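Here you get one chain, nothing else, as structure tokens; it is the form predicted on its own.
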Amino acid sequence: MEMNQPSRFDAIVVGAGPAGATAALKLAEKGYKVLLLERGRGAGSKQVFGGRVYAELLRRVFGDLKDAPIHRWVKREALMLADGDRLVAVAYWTANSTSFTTYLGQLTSWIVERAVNAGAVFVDEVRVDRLLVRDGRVVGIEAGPDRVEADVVIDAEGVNRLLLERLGLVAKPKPAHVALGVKEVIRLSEKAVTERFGLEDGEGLAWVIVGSVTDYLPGGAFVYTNKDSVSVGLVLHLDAAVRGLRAHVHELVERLRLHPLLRRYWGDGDVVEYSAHLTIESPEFIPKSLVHDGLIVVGDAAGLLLSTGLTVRGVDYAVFSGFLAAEAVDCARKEGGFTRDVLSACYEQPLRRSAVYRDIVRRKRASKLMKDERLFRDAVRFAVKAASTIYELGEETPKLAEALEEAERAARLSKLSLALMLIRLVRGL
């Protein structure tokens, strides 16, 4: 496709996701001549995520979010342990909220529209084939027959880092570093979502479910309430899925949608979207360097995603990295050039000093813990069996100690192994 654009810009941003769109917006607001390229049709068309965004970093970058495409503010959380047709849930309710649900395409389009209004040039349906390199420095991009040059390129291509791989800056992802996410969006009326989940107008909820929903493999399921739909899906650690998955992942999603205790919430709704993508599951996905001569790496391409098993943060980290990249371009121009050393001082070092990066790195233990299959199988079976013994009563009422002992036998767990697992869990999370 002919881009029919000028052959040179101050900056080229590859990928119109949250990171790339934010970088383009902030650069355009500073008066830079910016080209924002997107492989899909329209902003956000190639993006998949669960459905929840944490708001604090977005407020720092965009302001009060009053016109952002927010569906519902999450005020109810639950962690559920599933063993077949039994569930144990730990719930948290609050009158306040630090996160909201949305469709990522809508959020990204909102950012891109602001970028275009600020002067950025946005071109979709363009596949960037490679980064142009001259004398060891990135000087632009090549897309089919088109070559466009710039002082700096911002790589926001996402988890599939083909451009960085071709340049030799990163290796192909290892199965241990990524997971497969699959999601269905089930359409309901706004009233039905509100009433069935027991919500107030504008309230939302987020559920995390582990155990039998993933055949007891590392990973978990999620449920998010949107304005007039429900996002239902699961994430499977790729290495564990390759070793142990017995059913096709689509069957697991359908099993979740039709779960006898959950389908009452959305069973009569229409599935209007099915999507899947790779997501980051390890801090080891972060490249050794986030800059190169003439190049800045942001968002998922930079490995900026945090999954603790209880919460997942990625969109707000992507927005933050796009903002830092725009600040770094301004800094580098003032410091005399877009060399690796200058970009490191202006972008990589501030990012690595930030709370975002520190949180990802200090959760390395949690990342390893989330690969322990005993946690998703034995610990879940223990908790569910203990609960069923306590609550499903016949003539006798067992003591708590008796219920726990029966759960130990059912889960084939000793007191010592259970205690060690709990200690690791608390320390890791």
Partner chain sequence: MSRREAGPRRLRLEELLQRNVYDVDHRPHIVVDTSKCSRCDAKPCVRLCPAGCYTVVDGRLVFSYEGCLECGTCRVVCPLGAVKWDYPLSGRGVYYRFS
Second form
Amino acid sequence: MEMNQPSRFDAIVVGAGPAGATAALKLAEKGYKVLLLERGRGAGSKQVFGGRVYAELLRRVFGDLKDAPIHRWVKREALMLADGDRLVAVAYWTANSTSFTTYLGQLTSWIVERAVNAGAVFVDEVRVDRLLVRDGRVVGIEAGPDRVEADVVIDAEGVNRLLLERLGLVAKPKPAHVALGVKEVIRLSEKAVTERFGLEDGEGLAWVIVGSVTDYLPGGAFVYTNKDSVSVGLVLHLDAAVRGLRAHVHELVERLRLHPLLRRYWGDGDVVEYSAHLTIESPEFIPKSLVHDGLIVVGDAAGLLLSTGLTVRGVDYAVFSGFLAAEAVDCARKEGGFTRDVLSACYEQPLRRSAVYRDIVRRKRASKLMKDERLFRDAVRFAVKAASTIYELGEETPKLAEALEEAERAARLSKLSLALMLIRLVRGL
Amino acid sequence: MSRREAGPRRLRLEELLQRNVYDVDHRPHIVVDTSKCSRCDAKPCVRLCPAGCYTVVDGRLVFSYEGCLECGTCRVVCPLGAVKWDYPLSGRGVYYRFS
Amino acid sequence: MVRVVVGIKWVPNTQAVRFDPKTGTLIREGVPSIVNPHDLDAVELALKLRDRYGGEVIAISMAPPSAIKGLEHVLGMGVDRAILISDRVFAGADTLATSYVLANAIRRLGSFDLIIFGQETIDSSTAHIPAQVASWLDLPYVYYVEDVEELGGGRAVVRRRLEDRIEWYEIELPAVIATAMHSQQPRPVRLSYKLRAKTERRVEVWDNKVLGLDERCVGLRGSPTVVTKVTWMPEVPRKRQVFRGDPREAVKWLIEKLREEGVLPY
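Return one more block: the form predicted together with its partner chain, after the form predicted on its own shown previously.
Shown next: the complete complex, the earlier chain at its head.
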């Protein structure tokens, strides 16, 4: 009855998110015997993201995305600075979209289905408790009383790195390294989404809103249009939130949903889901080493997420790292084994040389800036005050310079600090 | 049925959680050593746990795991390491459909 | 050695079904299905008996092919064999037609000691199936069972808990029992068992070619039940009274309130 070692695999992938599922798919396509493990029920049932995926890297990995579960192609972006019931919006419209909205669970299911069709063994409802280590190398996994062994384990466990922490390979994240994302999905008709946001069929939008929507805390709110729903939520940097958050976090999300200037878009819609997830806010989250003997780390667990303040991308990076991990297994087999050195040459170095990795690390400065609480309070107040002085006219029509001066006074900002902030902002981004 | 007010109204946290699908295990997947919490004045978990799993009743911290969204925030913000955090077994816990 | 058959229903997670007050309809979109939670009590009891006496636990379910996931869940808990009865001609069955198919499928399994069901299902709550299966197979039936205390020599002693008493029954085997809800703590899914379910010991699928039942007795045609009207309970306004203070005082207060409302007769 007891089967402590039911079978052996070439590779075990822990976590069927975008990174793990991609790694399993690509390994199965190469003919490897691969086991894909997922703690959730079916694929995608534990997944949360903001709302959009950049397509370029996905095309490179999956080919054309014709049968992918794409909701809308994002063709309208906006950055909004909100101060109470006034806001300044900077909009970008294009006919050329590079990203789409979807439900992450749907996208992941799509990848997992392909992986299973390619021959991967997908086992859900199983929580992996530990990486199995023998003589200093990872040789498999433990789940409850069971162990399964493999030549190599691909750790795609996500942002909560319990397995890596238990092995002592990473420390528990500090509040400064992560942010809390909380989101509501609001059901509307497909037609209502299209018409209310001024879109055409299949077109979507992405908004980032900063300022009073987060109580001026570092982070921001986001809005994404799905096929027949809207994702509305916010991201709070945990270090600042620990210090500065006064209300319960759900109240901020509800306030956003009922914002007097925004609720016209979705206020009559039905909230069908309320979700939360941690998101990576610092390159310091990246483990010192992305490989060990018998182990490759991918996706969120590898810290591969880039939040610039204006855009967030993680899913395409996850897919890319899963793809590289599968390539690395092939490479390591040819190079004589799954030692740390070989895996470093086959996975870590190509990853660190990639634009993906360089971009994440380059944003160190920006990520510091994105924690500057003055940016989220004073700069927003300044911009909104200036705009209201310019646009809300009585008898007098102030000159631009006068409007700016009044805004400086209102935001208690000097010209110098404003200029410095602007310079840092431009350099950072 | 009476309509209390016109237009959308703010949803209570319990109402938001009711929109989700759960298959709650009889075994809690998170265990909190609440004896440590009396030494913690800030209690960041209370405001930051998006599911409101941490509440203060009569000055004492009370933890309930049933509405957990499995995000991991409590684990990161708890200054005293009082949270023994893990995921539910057997695919139980929250079941996201539209996220 | 025991041979136990467990009946499983694949049901929508009714907790996820919401009522749309605007249209007066149920919102079923995106509602995932699960193994009827009360059936997991039955699975757990069956597995305990197998662990105690050795033998085999066979799970059986009549459902569309998507129920394979549910049967894989119970295989993951350690069930030895799982059979999905699935055929278009079985669709639209009421409890009579369902129990007829289940009883005939169980007959095909050969000899067995016990058939265990959950107390009721969360999507219809009739509790008909175990009683009807017992009828078709002409077997004794006990429900609200908490535990099987003794088993062997063609008999078993089962314990059941009612609101005001505990009862023990000595029954001849084979027999049908239904577990009391929440009487067991279902064990978690194990990797090795789930892996086995996904590779070497897959769910068996039986259609009516296997069972060969008269199509007039199964599915919609074999179902005499007619649903004439569906209605819903009006919302009851809550009084939202809260008592704060000493628990002993609270009990007195609560009893007083319940008397006032006529809930307590004395």
